[in-house]
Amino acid sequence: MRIADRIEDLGTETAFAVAQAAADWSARGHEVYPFHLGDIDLPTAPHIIEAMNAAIADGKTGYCPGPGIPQLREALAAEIGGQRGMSLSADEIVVTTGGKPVITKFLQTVMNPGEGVLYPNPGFPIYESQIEYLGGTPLPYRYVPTPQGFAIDLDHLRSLITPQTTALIYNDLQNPISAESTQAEREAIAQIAQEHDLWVLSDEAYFDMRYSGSSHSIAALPGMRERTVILYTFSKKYAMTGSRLGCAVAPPQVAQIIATLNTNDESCTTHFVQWAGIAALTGTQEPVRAMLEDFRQRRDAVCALVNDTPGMSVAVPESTFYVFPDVTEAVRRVGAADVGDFAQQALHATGVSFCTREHFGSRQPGEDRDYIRLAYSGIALPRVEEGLGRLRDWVSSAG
């Protein structure tokens, strides 16, 4: 029997396969610290589990609308709309099992085959998965390293515009490296958006995953709400990773599209999850930010442990609950052969585990120092502390 040829094309998240080998690791009996995979070590408030809860109680347990169900559509109107100043309807909303389909519906609305589309590297590894499956020409646009963290190599990224791409996906607050634009790296991106005219898929996973300051949306831009997809998602704000509820905010004629396409894949996104959202959405924030201010610590720690391990350095993000350390000199140190043999060695050696910068994307022409990434939302604070503590004793050790 023959499978399709298409599936050849499909990758997969790769921080996934990292987590298989810790967990080969811990099953022979060894300590792991597991800093790869971006999950939350944090229950679900209790009020949302209350409220999903008595929805199941009250027989929301089959089929809904495939767009979501009025009520959190409203909800997630005000809420985002709020958020992003920008004035929504329901009819802009389109909820979905999470906020990674919105990615694939983006692509199947306003993506040919053999069209480009314009990516972060590295960035999220589903993007070029699903340009590469649905047929489309990646375009991996790259980031250059500065004092305060990383920002988009504008010119690489128009250097890649050809007549045929017709969609940017841009990942403001970033996995995985945490980058978080300027208002006028926003407003270049909207810019070349305009200019070339793109779609554009806004991923705006951890807008509210942040420490200080304020989050900004592309979107709200003038001339970009017609042209802009964002991607809303429960996971992170809420810590509802397995609910597996977001949305799409799109123009109505593309929300339409997705609404459709969701009768297509899913009928619906689970009637029972999508009560629990509105009461995350209108219930008490409380749990948010005792989440964020754990987070603030674990983050604090991390960097401090990172920047005191010889061979490591990394800026302190103010947002997601990631960090993208340099660790070029620390490879070198301890005598591996290459980055993933750092990330194997340290596994054996200290029990931490983390991902690489080769899980996010093929290395870009002129890339030349190592980058390692630490998810610290599933370990908890001593934890972190210990961990990273017994990285940095052993890669002082070696040399």
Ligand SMILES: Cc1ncc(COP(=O)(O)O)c(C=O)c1O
Second form
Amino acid sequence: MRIADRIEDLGTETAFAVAQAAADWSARGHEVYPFHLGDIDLPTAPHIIEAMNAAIADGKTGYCPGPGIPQLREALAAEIGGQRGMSLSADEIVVTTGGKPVITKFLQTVMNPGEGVLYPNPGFPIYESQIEYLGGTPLPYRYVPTPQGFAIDLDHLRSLITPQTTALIYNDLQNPISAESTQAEREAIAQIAQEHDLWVLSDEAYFDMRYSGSSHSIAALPGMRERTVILYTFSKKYAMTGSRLGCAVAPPQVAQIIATLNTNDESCTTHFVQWAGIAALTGTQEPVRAMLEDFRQRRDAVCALVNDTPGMSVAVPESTFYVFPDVTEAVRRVGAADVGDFAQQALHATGVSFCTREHFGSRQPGEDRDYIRLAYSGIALPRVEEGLGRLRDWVSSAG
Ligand SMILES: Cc1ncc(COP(=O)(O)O)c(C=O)c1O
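Swap state to the form predicted in complex with the named molecule from the form predicted on its own:
All chains and molecules follow, beginning with the one already shown.
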């Protein structure tokens, strides 16, 4: 039987292949330290689970409105608007099954086949997958290393824009590199979007995952709200990755289209999960604080051990739960053919499993450093220390 041609353009999250390799290694009786997936090893808070169970018991198990239940849309407008200094109304909120569908639905709404979309590389792989799948032209923009982490190469980004460019995907608090824009960089992106009349998808999946300071949304800058769709998710902040709950914040006309796409695709987001979302937003935020404190300790341990490993270095990021160390010299030191070989050797020699830069898009011309991504959201502090201690000892003993 024939498969549709467009499937050839569908990408995936190749991190899942790393997870498979780690699972295979573990099944063969080896210890594995999982730093590959951005999942969370902490449970959803009890009051959220209780609200979900109560909603089931109360019969909230049928269909509900495609844009989301009004009570959740109100709560999201208050929460998201309050944190970003924007006054949002419920008709700008469309509830979705996690944050990821917002990427597809944004592109379906604003991008015609053949039109160009700017997106970060290294970046979340689903951007490129969906741009290509929907027939757009992928325009990956790059980052440059700085002593504080990474900055967007604005000249490079500008050089990619053509009259056919229709949208820009912006992931401040970035997966995989943990980059965070300065206010000047955020304003420069906003200016570019306005100059070239671009739609902006502001992926704010990690907006609340930070250890100091405060996050800012590009949507709150003058002239941006009417051209920006925010991706919001409960996955990370409330440790609800499997519940699949998020939303798009969009100008009302776009919000209506995304709601219609919901009706076509899922009918609605799971009814009782939406009630759990209300409990998450309006209940105690203590579990969020406790999780961030736990993650802060993991981050400190990861960065200290990485910087104590010969040939590896990283700046300490203030947000997300990823670090993206430069491992160029370590790759050379252990005699690996390339960074992919380094990852495989590391798994077999130490049990430490991680993604490499290559899992987040093809290398850009002129990129000659090797990077890996360590996600510390799924591994408790003592195991972080044990695993990365082994990695350090393995690299140290080579060369
Ligand atoms: C940058 C980024 N955007 C969006 C998502 C999607 O999150 P969700 O689980 O809510 O679909 C992720 C998940 O890892 C992410 O890293």
